[in-house]
Each structure stands twice: as structure tokens, then as C-alpha cells.
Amino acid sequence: MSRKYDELMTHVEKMQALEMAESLFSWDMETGAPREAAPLTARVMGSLSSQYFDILTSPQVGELICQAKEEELNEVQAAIVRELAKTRDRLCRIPAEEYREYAELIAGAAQVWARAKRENDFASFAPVLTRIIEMSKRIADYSRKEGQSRYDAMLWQYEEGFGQAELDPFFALLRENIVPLLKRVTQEGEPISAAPLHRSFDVEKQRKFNCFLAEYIGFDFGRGVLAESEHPFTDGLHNHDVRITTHYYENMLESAMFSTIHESGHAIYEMNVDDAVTLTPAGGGASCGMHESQSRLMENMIGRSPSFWEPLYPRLQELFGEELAGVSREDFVRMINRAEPSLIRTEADELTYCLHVMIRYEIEKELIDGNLGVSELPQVWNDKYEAYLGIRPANDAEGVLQDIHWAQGSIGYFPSYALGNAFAAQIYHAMGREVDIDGCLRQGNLEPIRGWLKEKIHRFGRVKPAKELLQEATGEDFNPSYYIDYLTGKFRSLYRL
């Protein structure tokens, strides 16, 4: 009998309902809400968040969690109680009034950021960002464990077990191997021109192809929605309601395609979470890095492979015959895999991508340590881009304002992107031992690939921690050498080095 667990779940249902309502408002704010809606809607979202906070931090729920831990629970039930206890412990350290104030601040910040980006006006966003950073620092101080640094507390929210002690050597390894490889590619490699991909591509035709592409990858439109937003994202309410967005550019054909593949990778993860886990604190992905591994694996290792485009490229040519005239499938594949320093992280190639993440990681450390002020951000950002990538943003819209994450309060999130790439390479290598990946792609049959990922990773949700999932799926602990080997082999071959 699990009577206390059952009683606890009645409170969990209320909490999940509040979370879902807040997610729906957030989705609407970024996809269809009027521009002037933000201030008042933020108050509603703050109220929902406050109600969630009150339930989870109540003495009654705390007592039920303790009592449920003593009952005989199955693996899923134990994971739900574990995740609930972990979140409660963090929130109980935060004063209720500050929690609500922060929730309201974040709820309205995204639209301030979006307007600032559209108008290339960092100064209009700076006061909001200053408040976010200061409040994030206070909340991290409330919730960090004994002996844990403030920034590590932020990092652990997204990738437990990966603080600066783990990330510093990881990024050093990438820098040591990837920077010299990039130098060889740019100086010695056979040049690849992508000019044909920057012709004028009708956006309505792009929408048609992207809907097809999402479904081809495995996105179920009976359980999901594809919309548009300034910054592509995925919002998984539960495994039967997963929403993704993309962003179209008339003169950048590949942008929306790979954003759609990327977000579909996230969505398939959410859709494949087991029914017993979804709509509970153990639903969703095991960690941000594990979630990112699924989107990056699908976007890059699957979506940019020559085999993937064998059955697909003729369909793309049907839509854009004139625009892609004279572009063979082999040429197209080389173009979508090219490596060249660029300003926008979401448009970055595989080889330079982690340099974008390193810049943000270094900046975040300085922001949180107090060594860098918000007013200095544009200058420092531009200097680091020039130092790492040899290019300098012409304005703040393509510089410090390009990402939404800080407006969402997601400080400490960026390193998960780099870890996700490394997780993906390790998982892809393990999957290749059991699945004929290229054969499946040539046949246009992704089911064996999705099935392997569902069995090894997706169905568990957050029942198993990311490190445990990675170990069980691949047979070893985190090993970034697979990522280094993957990039080295791919780009030496691509650029004929």
C-alpha cells in the first residue's frame, strides 16, 4: 500500500495543472499574443507560479514527501518523490515574495528582449537584464548547497554533476582540439561556397517543406504543433501535447530546416516519455544536456548526413527547382556541412558551435562573480567573438541580444548545449553498434533509430539521472573523446585534409 504517496499525488496534480497553465501562457506570449499583453499577462503568470510555490513548499506536502519515502514504491514512484523533494528543497530556501517577483519579471522579459532585438536597442533591455541577474544571484545564494559556488548552483539546475570543476577541463579539451582543426579547415581546406542556399526561397514553400520534414523525422502532428517565433524552441506540456517553433528567412533556406529538425528531436523525446511518467515531476528529459543531445543528434548526425538526403533531396528540388538548379545532392550536402566562423549561435556549424558556447560560459562566470557589469556586455561580447572566431558583430542584435536565454532567467544553461553535443556523439556511436543507421536513412526509414532512442533514453523521462542513462545506453561514463573523434573525422574528410 502507498497511501501517503497517493495522497501526495493529489497535490502533484494541482501543481502540474498550474505548471501547464503557465506554460500555455508562455507559449502564447512568444507565438501569438499581442505585443501589449506582456505586463498584465506576466502578473497572471506570477500568480500561477506563486500558487505552485505555495503548494510545494507547504508543510503538508513536505510531511507527505517524508512519509511517502518510507513506503514501498516502484521505480517510477520513487523517482517522482525524489524529484519532488529536490525541487521542494530548493524552493523552500527562497522567500515566497521574491519567488513571485522573479516569476513576474521573467514572464514579461521575453517580450522586452524581442523588441530590443528587433530594434537593435540593448539599452532598453539592459535594466531588465540587470534585475534578472541580481535576482538570479540572490536565488542561487538561497538554494546553493554548502561549499557550492553561486555559479555552480546555477549550472546544477540544468546539468546536475557538471559544475565549473568539470566544465573547465571539458572546454579546455575542446579548445585544444577544435581550434587547431578549425584553423586547418579555414586555411588548408578545399573551399565550399553556399551561395545557392542564400537565393530567394519562398517562405510559404519553406513552411510546406518544414511541416513535411518534421513529420518525416517523427514529429506527430496529432500530438504536436509547429508554429513560428523569434527564437525556435520546444514546449512539452505532456507526451500528447508537444509544441515546437521555427523561424523562416527568405534568403537562408537551411536555417528553418535545421531548426525544425533540431526542435523535432526535442519533441520526439517528449512524445516518447512513458505514460506513467508524463505529467509528473519525473516527466520531461533527464537533463538539459541529455535533451540537447537528442536534438543535436537528430539535427547534425542524422539530418546533415549524406544518407539522410538521398531520399529527401529530390522532394526539396521539386519545391525549389529553379533556385536549386545546378546544385547536385552531393554539393548540397557539402554546403549544409560547411564550417565557417559566423556570428549567430543557432546558425553555427558543428565545428564552431562550441566556441559560441564557450564565449557565453566565460561571460556568465564573470557576470555572476561580479567582475562584469551589464553595461559592459556588448563590448566584452564583441571582443570575445573577435578573439575566438575572428569576426566582430556589427550591432547588438547579431551580438549580445541574439539569444533569449538570459531574458528567461536561464543563466547556467548554455554549457548544456556543449555537453549535449558530446553526449550525442557518444550515444550515436553506441547506437551504431546495434542499428544500421546509414541503411535506415537511405531507405527513408527512421523508425529503428527512433525505437533505439526510445528504448534506451526517451521512455525514462527523468526517472533515471542523465549520467546513469548515458552509462547504461553506451556502456561507459561520459567520454568526450567520441565528440572530438567525430568532428575530426568528419571535417578532415569534408575538407579533404
Given for the second form:
Number of protein chains: 2
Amino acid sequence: MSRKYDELMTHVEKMQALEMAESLFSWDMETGAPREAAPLTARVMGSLSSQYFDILTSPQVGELICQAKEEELNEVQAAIVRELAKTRDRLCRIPAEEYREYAELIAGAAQVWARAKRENDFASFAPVLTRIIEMSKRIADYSRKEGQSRYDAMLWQYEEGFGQAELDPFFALLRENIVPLLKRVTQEGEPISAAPLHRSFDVEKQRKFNCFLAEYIGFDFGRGVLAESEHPFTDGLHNHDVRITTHYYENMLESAMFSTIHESGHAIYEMNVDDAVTLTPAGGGASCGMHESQSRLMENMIGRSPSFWEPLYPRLQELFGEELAGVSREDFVRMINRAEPSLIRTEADELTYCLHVMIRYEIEKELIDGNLGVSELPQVWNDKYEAYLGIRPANDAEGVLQDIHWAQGSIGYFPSYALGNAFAAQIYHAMGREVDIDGCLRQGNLEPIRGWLKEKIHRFGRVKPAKELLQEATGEDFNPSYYIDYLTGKFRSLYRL
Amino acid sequence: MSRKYDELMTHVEKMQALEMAESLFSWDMETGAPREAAPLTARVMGSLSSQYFDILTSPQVGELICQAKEEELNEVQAAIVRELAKTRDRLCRIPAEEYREYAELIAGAAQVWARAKRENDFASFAPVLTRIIEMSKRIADYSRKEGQSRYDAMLWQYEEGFGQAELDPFFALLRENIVPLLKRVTQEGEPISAAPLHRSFDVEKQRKFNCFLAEYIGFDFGRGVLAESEHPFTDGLHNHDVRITTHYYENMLESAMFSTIHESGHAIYEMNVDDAVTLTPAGGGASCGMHESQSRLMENMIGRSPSFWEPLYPRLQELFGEELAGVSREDFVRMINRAEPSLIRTEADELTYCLHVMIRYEIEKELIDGNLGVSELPQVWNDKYEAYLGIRPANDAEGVLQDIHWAQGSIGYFPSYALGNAFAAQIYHAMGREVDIDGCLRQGNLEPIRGWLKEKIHRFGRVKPAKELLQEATGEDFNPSYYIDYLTGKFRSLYRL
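Having seen the form predicted on its own, could you now give me the structure of the form predicted together with a further copy of the same chain?
Then the entire complex follows, led off by the chain already shown.
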């Protein structure tokens, strides 16, 4: 007798194919699609998304999920059914027509945003953003649990268990510690000039080095692609097809490099997921924050450490001998770790990064649960940058238009970036008890580091929830003090305070 | 009261989205996908294809087609329903499971073929090809009409109305005229050396010129992409998203150029299709042969004519002054038109091209309706090349493994290439009665040529069947004598016979 679980899987296969197709279309739109295809591509993606919706919300699949839950399932199978049930429950509350309309809106919004950013024209993006916010609110109303605010419902979508009740104190802790630390750094720290990194660096040579760098981190080019896009991102179709992008600037050597390391951190997470969950709802990373922890761990704790550059800096100098003349390895490491208030989140240093996220968190709270209107956004954005970072964007392109997230409908996503950093510090600390991290880096051998991450985090995919995974990998519940300690120790030493 | 036609269109939208997704996956597989993604991508494409199958063959869609036919439909709507009914009828005869299996087989075969070709290892491709042929035969059995052979059913799939009864005399006519003409050319013609075209031509410069060339032909980069792949092809998602590839060889200047012109000919056909049929089953070209006529007309009748190069050759010389030193425009035009027996169909000249197709036609007949086995293919292939062209492939990579078509399940497709050439000559002749083609080319203004083609052929998409379209555009039924006259006149003059 055939099991209901297996029958359920035939539907899962269809849904996964539709999801992969959507993934490929969004990758393609950012990396290669012709400009004028966008409106029709949006229609096509809207249709794929609504076909996914139709299958998942069908009574037949609902019944199979209930029946499969009654069968004897192993851990992986149980996780697949659990994830499926969770998504179905959320979607079932949204009327089909509304879901379709939303999907189509989102599919077209990225191009509108990109043009608005390019032309520094917030007004042209505002109507689309207004619709996105309106629809997101309605959708949150359908799915929010009792006692949850709309914004809480959005936050949980990206990081289960982290609503405002958890995030308000988390950001407060960061604020209490980082703001005074940043003040000391800028006022009393020994200044670090990074001028040499802003010389002219041939993009073709940068491409060569970034390709090498991705492979060095562990990116497997047999199962992945490295391309270029306006805003670097990772698109994991499945563990045998993971795509990342970077963005080259002739006058910012470090920008592409750390984007590449960051996205490679995401990518090896996806690549290391066990084949048992490939092309299933348990196949991606455990959560947005957990995913971000893997990219930030590679980018910051590993990629900006002095040991990492011991074997690598000579290679960089081989390519850019003239441009980096007179820059010692020690100078270089100080430069890539310098902290200074800046306008662009993705270019922000480790110390100020969480303030960028905090600003977005505060704004989203007001946009969703408060009374902030879209037309007021540029002003509020600029005021907050002035208040927290002491600098004011000169235009909206380097202000409120800088991130693609809202155009993608990802409201409530930003806080997971800050959580990711805190997860990363906690994981890095736990790894350090079992692996000689600096020793490995000095020898240019990242295998023990990757091995530990694969064993403790990556291979599980979404089989274990993020909170549980963190607890099991590190031996304790979420504890942001590791992040505070890490930042405090690092920047006091770097700035000789 | 809502019309059944409109209800039918909601299903068509879903099918089109699935078809676009498949198109994008195949484009991606040939141009950028990571190598090891192939098996899982094959599964995903198999699923998309079977979801398409499920919708089209559903009783609901069958009923809606019948009901829509009873409603008052305009010409475009009637064509959409007609095309839908035709495909549904063919698919309904194939058992769903078998269709799915076939789609998956095809999705994975291209990579096996590519590796086999790269490694000159026919044996590794043979089992896949054997399965493709077996399944294709079974599928032809389901769909063939009374009195049709299996191969006829396959031929009709690509070119309705052109079975063996029509093709046997067509190829006979070509054989009677081309074989003796080729003999005279090689034995009595004034020899043409193309040695200068085989010097070393910087690929980056070739890219620049090919990009220019595509745009010159009319390729709209706002609605299309030009990339690189092993075997040049066109993938038209819809009229606002048309993608072509070319392939650069450092020592063959003309190869990429004429691939680019060829694929651009396909592309402007797709781009010029009327918006009324975009994303519908009537949205592509009228037939394979008609599509090929547009690419060959651009490549050969236009792209190899002396007038075409009057404004362009100076530009080519600007880029490759040293490499083309001492090569006059007249020399160059003779070189790109030279005829000589060769092994690779896609590199073949205009005169010998149809012999390459004839060989494949004869082999396919025997493979499908006769008793030829896959293991005998390399031998038979090589023997026929020796017999018709007087040269023998040294290995299978330049023999039986050269074309991707069989790996794509396209058996019965090749003859449409020869028909395309004959259609092209007939269309070119008709256009010449209304447009001063040479005058336009000399002035570097292709607009009147594109305008005529758009008006007479392109805009209709698949609304009119190919035979009818040809008749209306040229004022007469299919008449291959224009092709014979064109080749005879051109090559007698070129070789001063």
C-alpha cells in the first residue's frame, strides 16, 4: 500500500519545480534579462507563483499533510511535512486572487526600484512601495497569531520566535554598547586611513581575484555560478545549483572582495545541505538569521582577520603590486577593519552595521504598526542617519532607495541581518573551542572550519528550527553578549583604546 | 456572461508560464548553468513539462476548446484555439507517464551529448540516443494519421504538409542540380582561397563586431540578449525577450559572424510578431521551415551579398586592419561565398549545405522507418559523407556527434532546414519585386527589407499556417525552382563557369 507521505511528495515535486523556475527568473532578471522583458516576466512569475499557491492550498494537499503526519516518519520527512504545513497554513489564510496580485506586484517592482535608484527619483518608486506596504499589511492581518502585531507577524516570517518582544531589548543592548563605543572610536581612536584602497584597481584583475577568493572560501564552481549585479545576492536553486553575484567598483577594492566572501558564506551553507532534503521545503537554510550568520562569519570573523590575510595578501599584491605599494599586510588588515559612519548599509563596517539595521527596524515598526506614510520616508530616513550616525544622505539614491528589500516585499527582513551577526559571534565562539581557527587560516586551510560548520549547521538544512540548531551547535540558547564582547574587544584593540 | 474563450485563456496563461520557464532553463543550461546542476535541472524541467501536459490534456481544457470554437472568434483568437487544439490532440494520444519520462530523458540528454562530443566518445551517447529513438517511435505511433509512416508523423510535427511524399522529390531535385553543379565548381571553377580568414582574430574584437552586426541586422538589445554557447541557437521566450548565441573561434573570422547574422534573422522574426499573440500558442514563428527561411535569407541572400559589405567591410577593416591587409572587399566577398565540401553542417557553405541535410534525411528515414541501428550510425554517417561530399570524418566528434538535434529529440527537424532555404529563395525573389534590396544594402539601410518581412511574414506569428503565409507573401505555392535558380546563377558567376 502506497504511503500518503509518498503521494504528498508527488505534489511537492511540482511545487519545487515552480519555485525553482521562479528562482531562475529572478536570478535572470538581475543578471542578464533584457530590460524590456520585465513586464511580461512579471506576468509569468505571477502565474508560476499562483500555480504554486493553487497546489499547496488545495484541499487534497491539506488532507495528505494531515494523513502523512499520522504515518511513521523519520526526522527529515517530519521536517518536510512540518515546513509544508507551516507555509500552507500561512497561505491558506490569503485569498488566492490577492496572493496572485501581490506576487505580480513584487515581480515587477525590482525594475521600478532599480530605475528609481539609478535616477535618484523616489517619487517614481513611492506608488509601488505604497501598494507593497498596503498589501503586506493585509497579508499580515490574515496570518498573524493572537497577540501578535502586524509587524510581529512579518518578523516571524523571517525569524520565528523573534518578534518585537525579543528585538526591542536586543537592539537596546546594541545601542547601549555600540553607540558609546563608536563615539570613542571616532573621537579617541588612532585614525586609520584607507586611501590606498580607493586607488584605481583594474576590474578585470579584480574579477580574477574574486573568483579565486570564492573558491578559497569553498565555493564549488561545478555547482555554482558567480556573476555580477547591482546589489550582490545569493540565489540557491538547490544544493547543486547555487548562484552568487558581486559588484565591482574600480575605486573600492574591498567592496567586491567582501561581497564575494559574504555571498560565498551563504553559498557554502546551501551547497553543504544534505542531499536527503534537496528539492524539498526543508532544503534551504534554517532561517534568514542563520543564513546571515554564515555569510557574516565568513565575511567578518574569518575574512577580516589578520590570520586570513597571511597567506592571501601576497597573492593580492602579486596582482596589484603598484597600487598597493607601501601598504604592509598589517596596514591592509587595519584598513579593511576600520570603522567610520557611512551611508550605505552594504558598504558599512562591522561596528556601524547594526546601526543601519536598527534604523530600518525603527522605520518598519512605524510604517507597519504606526502612522508613518511613504511620502515621509526620505525625510525620516535622513533624520535618523543624522541622529545615529552623524551624517546625512545627500540624495535618496544613497538614502532610502539604497536597499532592494522593500521592492521585493521583504518587510521585517532587516532585523535578521543583525541577528545573523549575533548568531555568528556565538557560533564563532563555540567553533573556537574545537577548532584552531587562526592556525587553519594561517596555513591557508579552511577545510576544518568548513567541516565544523557543515557538521554542526549546514547539513541540516531546514530540518531543525534555527533556535534549536543554534542551541545544539553552541551548547546554549541565543546569547547576544558574545557579539557585544567580540565587537568591543576587536575595536578597542584595533583603535588602541 | 463570461465567454468560454476567456476562461480558456486563464489556462493558456498557466501553460505559457510553464513553457517560458522551460525555455529559460534550457537557455540557462547552454549558457551559464553550473555543470553539476544538470541532473536536478532535468528533473525540474520534467516536472514543468508534465504540469503543462496535465493542464493541456485535462478534460476541462478539452471541453473549453470545443466550446470556444462555437463562439465568435476573430482571426487571432481562432488561430490560438486551433494551435491549442492541434497540440492537445497530439499530446492526448501520449500516456501521461510516458510523456513525463520522455521530457526528463530529453532534459538530461544535451549534457550527455555535449560531453560525448567533447570527448569524441559516441559510445557514451549511444544508449541515450537509443532510448530517445525508441520513445520517439512510440510517440509517433500514438500521433500518426492514417496512411502516414512514423517518420512522416515526425516530419509533420515540424513542417505540416511536408512528408516523404513531398520531400523525396524535393531532395531529388536538389540532388539532380546541386551535385553536378558542385562537381563543376570543384573541378572547373576558378579556385578561391580563404586563408586570410583563418588568421588569428582577437576574440574580444570579434565580440565587438558581432554585437554591432546583430544590431545592424535589427536585433533589439532592449528586448534580447546575445550570449555564447557551443552550438549557436535562438531561444525566443516571447516577442519582448529573444535570446541568441554565437560561438567565437580565433581562427575562423566568418564563423561567429554568420552565426550571429543567422540567429539575428531568427530573432527579428520573433521580435516582430504582433503583441496580440504574445504569450499565446500563436506567438512563435509559423513553422520551423518558415523560421529557418528568415535566418537563411539574412545569413545568405542578404549577409553574403556584395552590396551588404559595401558599407560594412570598411568597419571590419578598422578592427582587423593588420589581419585583413591586402584583402580587398571583392576578395572578401568571394571568400565568404566560396563552396567546398566540408564536414560540419553549421559551417557548410550555401551550395553544399543541402547535401548535409540530405544525408541526415536519408539516415533518419532508415533509423525510424527502416532497420538502421544506433551502433551502425557512425559508419553509415561517414560512408554517406564520403559518397556525397567526397570527404570522410576522421572522428565522430566531427561526424555523427556534431549536431545537438537528436539529443533534443528533434528527429524529423533537419529537412526543415533545407525547406527553409527554398522558402527563403522564393521570399527573396518576391521581395525583390517590391524593394530595391541592393540599393538598401549599399546605403546601409535595412529598414525597408525588415519592414517588408515584418508586413508579409513576421507580424503574423503562427496565426496563418506556413503554407498559406508563403502563398500570400509570394503570390504562389511552394516552388523550389527559385532556390535552384538562385544557387545555379550565383555559383556559376562566382566561379566564372
